[in-house]
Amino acid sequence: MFEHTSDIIFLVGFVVYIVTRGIYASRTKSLETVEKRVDAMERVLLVFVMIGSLLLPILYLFTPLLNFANHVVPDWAIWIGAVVLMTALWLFWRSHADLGQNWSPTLEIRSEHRLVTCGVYRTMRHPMYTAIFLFSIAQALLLNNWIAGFSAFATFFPLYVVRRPREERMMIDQFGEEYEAYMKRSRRLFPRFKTNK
């Protein structure tokens, strides 16, 4: 079925990325969402990332529908894509453990949400998103086709510019200052390391 080593190692990972996304969503799926700012735009990128992120790489991987836009990915390339998926799948599991109760799907705010600032969040505002984008990245490198290889990229980068500045404006508007405070001692996407001066 799979031509490629790298299919079988984005599939594993692939499975583990919505085996952790699905434990995290039934953990938080009965909490009550006090405040929801999801709009029809979101709900339109949100079903483009589907399509990028799902359903794109499952065509490739198991139907011939993609062939014509197959290539050969370097060795070089399946190696730094492992280290990547495996660096992508870390984090990812991280950012859920730590917001625990706090996360969701959408852009919500649940009963008794918190603010989470410590683990991967001490540094980082959206470790998530990072961790997004890793993937993005891997399944770049690791399929051998330009439309399901790029495609979770293409369609999670709009979403993703849409929705970081009203993520940071409903946190604000929940947590006053005690959020503007973390964004200064924080940054978005990369950790912030001290240096000693």
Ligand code: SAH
Second form
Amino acid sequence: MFEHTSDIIFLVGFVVYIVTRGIYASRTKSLETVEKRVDAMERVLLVFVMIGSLLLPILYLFTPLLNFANHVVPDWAIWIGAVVLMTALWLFWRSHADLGQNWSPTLEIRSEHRLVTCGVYRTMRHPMYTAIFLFSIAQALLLNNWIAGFSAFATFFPLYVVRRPREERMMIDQFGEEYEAYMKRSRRLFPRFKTNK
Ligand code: SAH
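Got the form predicted on its own; could you also share the form predicted in complex with the ligand?
Following is the full complex, with the preceding chain placed first.
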């Protein structure tokens, strides 16, 4: 167990990632939800995400089950992976902090839901998904295993493709022109550095 420094770097980041989510989940779990848009397809995709981003890294780190797919990551990947990991953790924390009481793990509208367009949401509509993509890339760069390395990216990508348009539809239904105007001045996953308004 833990022959490679990069596995240990990933494990530290993984714990920070889970603790961050746990803190915000416990702060919002008692809030009232007025609308929930989660269907069977989203539930199945969420189960895949749990397998790819939780179960497989844990199996690789703590059991020999995935050893047949081990490899050794090169030094350049460790350096880049560590920087991507820290960026992901910062953005993951900031997006939870900026969304505050409006955050939910699935597509939901809270009873006092407000549209957030400040902080990391100022020019990016989906910074939390950007953070998850960055974390998945760090997982691929740091874990010394082909399966556990690429499983988070491979399982989050389909969820993002299905969820993003549904989420934007839900936000337009809820906030109308306010969200449409926000869509015009923001980008999905990357910040907009030049604002024309
Ligand atoms: N897609 C966003 C938020 C993910 S959390 C991101 O990647 O950062 C998902 C929940 O956040 C959704 O159920 C929606 O209710 C809420 N949400 C998404 N964007 C929001 C915004 N700009 N303001 C307030 N709530 C938002």
